[in-house]
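This document starts with one chain, in the form predicted alone, laid out as structure tokens.
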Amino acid sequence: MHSFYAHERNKVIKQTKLLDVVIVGGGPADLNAALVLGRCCRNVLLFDDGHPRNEVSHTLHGFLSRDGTPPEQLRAIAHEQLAAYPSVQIDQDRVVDAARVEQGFSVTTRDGRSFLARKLLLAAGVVDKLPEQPGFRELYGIGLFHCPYCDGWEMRDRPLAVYGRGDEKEGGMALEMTHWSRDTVLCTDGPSELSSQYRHRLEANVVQLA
């Protein structure tokens, strides 16, 4: 992988004509759009720094046709798609900046390197900041995980926590997550902010407090 990345950044660093498209992230929708502009014969520079949200994740969930395969054998997969397109270009630097200008859109990389595009994808997805207790970054993408629909069918039946302040949001998740498991507990850690409506929706879905 590393060796398809340098050969795709020495050809970036050669081109100097306006993009078409600068696609900033290289998750599965970055991905997708790059492949079908690539087949739009356009000139697409996509940047994929190789830190996908999912880097602690051992399997993807939830998307036909590749359910169970692992992030990085998706990418690769995709990477290797993408290179029968020679108007797609892949880049593994990260962009830190980024502009409206007369021709269309500016954007620099870490390294100082700017370039122009005459549309800008921005799909560079989100980061998800876990709570500064100990052991949670640890056991994340283990024991730890954010997303029920990713992976809540690996632990049903099993004994759950949904860790939260205590208000609706938490509530409503720990009350979600009894389609996975009847063995719920909501810790709040601290005193809980549920209304006594909430309370009782628990409680007859037999959802703990802590």
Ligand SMILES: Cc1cc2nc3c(=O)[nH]c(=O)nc-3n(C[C@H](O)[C@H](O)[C@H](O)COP(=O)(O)OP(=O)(O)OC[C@H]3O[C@@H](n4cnc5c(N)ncnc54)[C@H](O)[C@@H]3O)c2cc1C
Second form
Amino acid sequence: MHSFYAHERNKVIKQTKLLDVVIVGGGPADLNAALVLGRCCRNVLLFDDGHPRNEVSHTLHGFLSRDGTPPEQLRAIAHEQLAAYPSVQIDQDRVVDAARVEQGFSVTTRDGRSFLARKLLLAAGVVDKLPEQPGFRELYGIGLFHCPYCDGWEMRDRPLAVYGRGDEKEGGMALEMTHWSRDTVLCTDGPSELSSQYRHRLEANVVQLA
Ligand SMILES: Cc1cc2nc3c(=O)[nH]c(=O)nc-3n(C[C@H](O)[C@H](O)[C@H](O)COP(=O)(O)OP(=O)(O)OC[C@H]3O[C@@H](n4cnc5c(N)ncnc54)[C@H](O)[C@@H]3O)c2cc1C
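Mind giving me the form predicted together with the named molecule, seeing as the form predicted alone was just shown?
So here's everything in the complex, that chain up top.
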């Protein structure tokens, strides 16, 4: 977030209504917080510029009552239900600056508007850093995944490759994947950093190393 000059900020704050809560982010945590706050009659302004972490994903799984639902449908249902609470507003601008001020917090959006709230909730999400290798970005969410709990079931009993060079993390993931498929290979992309203990465990579980 960019810094915002203090005298400019103070000028805006004098003209701004004090909200109860500004929420930065529109993921499930943010939307659920907005729902509970709306039900508590709080004035809430939620900012979501619409690039969720799972925007490449076609369906979400393992979320009780919404298993197999497209992620945008989950968001649409949440927005529809929030519309019943008039004290909750959703804004599609991006928050680019936030600061502690006397009354609470000020936030500034990309289009230059400023808002003031007693509380600021930051749940702006995670950004996944993909390996640079060709094809990773194109296949992400289609045939390449980061979470077996989200997408492992759909890939069960198929030949699976786990990518990574480390020891416990990737070795552990390769071992874990044998719950979904006994045909699993760990691709270390160069010399592996696996300890002999992990190598033995992988061998014992018929996980190939490549
Ligand atoms: C490929 C893939 C598949 C997945 N599958 C599943 C699954 O099957 N089941 C499951 O439970 N989970 C799944 N997940 C994880 C799930 O998507 C996340 O746990 C969930 O979306 C919460 O993510 P988040 O907290 O990172 O927020 P996000 O969902 O990323 O939401 C954050 C939102 O805030 C907005 N935002 C961020 N900063 C600002 C700002 N400064 N101003 C305005 N708006 C802002 C973003 O644009 C975004 O829309 C999957 C993730 C990926 C990547």
